[in-house]
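This document starts with one chain, in the form predicted alone, laid out as structure tokens.
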Amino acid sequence: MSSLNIPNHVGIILDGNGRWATKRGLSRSEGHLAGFNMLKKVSPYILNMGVKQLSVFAFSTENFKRSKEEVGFLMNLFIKKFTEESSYFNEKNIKVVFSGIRNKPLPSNVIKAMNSLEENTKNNTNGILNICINYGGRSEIIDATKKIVNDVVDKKLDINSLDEEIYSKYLYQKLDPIDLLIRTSGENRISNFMLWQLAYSEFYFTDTYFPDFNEEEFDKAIIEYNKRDRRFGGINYEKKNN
């Protein structure tokens, strides 16, 4: 893999939790408890080939439409889970940041330990674990234009001067463009995720269940990465005369 090209930043939908575990015979809360765990044990390998920036898609606004039962218990994992994994990712070295609405419906204690998390790790310097939840990419670019607005009006930023550099940051958290999206659980489709920062992004779609993406799947996903053009809108003339 030394020899491969290793995108900057890298975005992961996690998907198929939930039926990772009914084909178990689990309850879907067991496959988010997976999935999480799948995060802590694959997101340090993600940072370690080289990859500066990971943004996972954790919970979405519209999740909020779920069962009673499973929101409750995904924010009680999120508490539970920023909590008690301050010190890995200290022992990591990985900065863990939030992006997404932080008030309701999202619980105030879940909040708390997101706050928390980040101050615990904000000096850490080999890689960015940026966590979304209640996020939506819609949402993001809306409140990122409401601050321009109020920024403009009380004269702390010229409207000609505004360019995507300036705007993007306005967004939850300043960023890379991503290089490479991945989903899983066979899904094809990117359902409001950093619609920004998507712009050029390479896309990889497999039908493997996030409590099944471990460090091999990863790998897959790089190589294919490594067989794309990224052109930007423009043409590879070498290629294209070969």
Ligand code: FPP
Contents of the next structure:
Amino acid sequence: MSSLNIPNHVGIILDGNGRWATKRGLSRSEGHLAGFNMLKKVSPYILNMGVKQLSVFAFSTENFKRSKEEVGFLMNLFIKKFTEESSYFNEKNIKVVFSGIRNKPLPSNVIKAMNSLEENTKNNTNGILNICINYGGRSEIIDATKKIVNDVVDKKLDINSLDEEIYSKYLYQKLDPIDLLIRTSGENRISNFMLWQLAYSEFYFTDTYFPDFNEEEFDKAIIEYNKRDRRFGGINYEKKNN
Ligand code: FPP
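For comparison with the form predicted alone, would you give the structure of this protein in the form predicted together with the named molecule?
So here's everything in the complex, that chain up top.
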């Protein structure tokens, strides 16, 4: 893997926990727990490889439509893991941040656990793990626009100076564009995930359910990424003439 081009920012839509569990005769909750355990294992591997930012979609604003039991289980899992695993992320030197609306219907004790994990890991330097919870890509753009309008009204921002670089500073987190987006479990859509940051991403879809998406599966995504010809709207003349 050493000679490969490693993406700076990777996004993963964590999908297939439920189907992974059902296939094994387990409950959906057990699937979510297995999903968290895989995230815990694979995220240091990804960040140690040289990826600087890893964004994962853990819970969308629409996921609140799931059964009361499933939403309740996930909220408790978030509280438990964000509290318990703080020392793990510090040991791995990973800075954890969250993107999404930190407000209702997200329970206040989940928000508290998110805030404290962010605070506890804020000085870590071996990459950023951005966990999207109560997140929607369109809402992120609307929220950024509201903040921009406020700053224009307050004369803190000159509307004529607004460009993509300044706009991106108003998003939930100061992150770079996503180079590689991975979605597990065979679904080929982006489901309102980081719409701004995905503008020029390479997409990699795999049938593997997220609880099986281990180091080897990630290597396959990197190998595929290295076959892509990224032109950002231009033309790669070197390749074209060959
Ligand atoms: C997708 O599988 C998973 C979710 C919506 C749940 C959230 C993700 C995790 C529990 C892993 C990360 C955990 C933490 C604490 C950050 P699905 O339920 O949509 O699966 P299905 O499509 O097979 O039903």
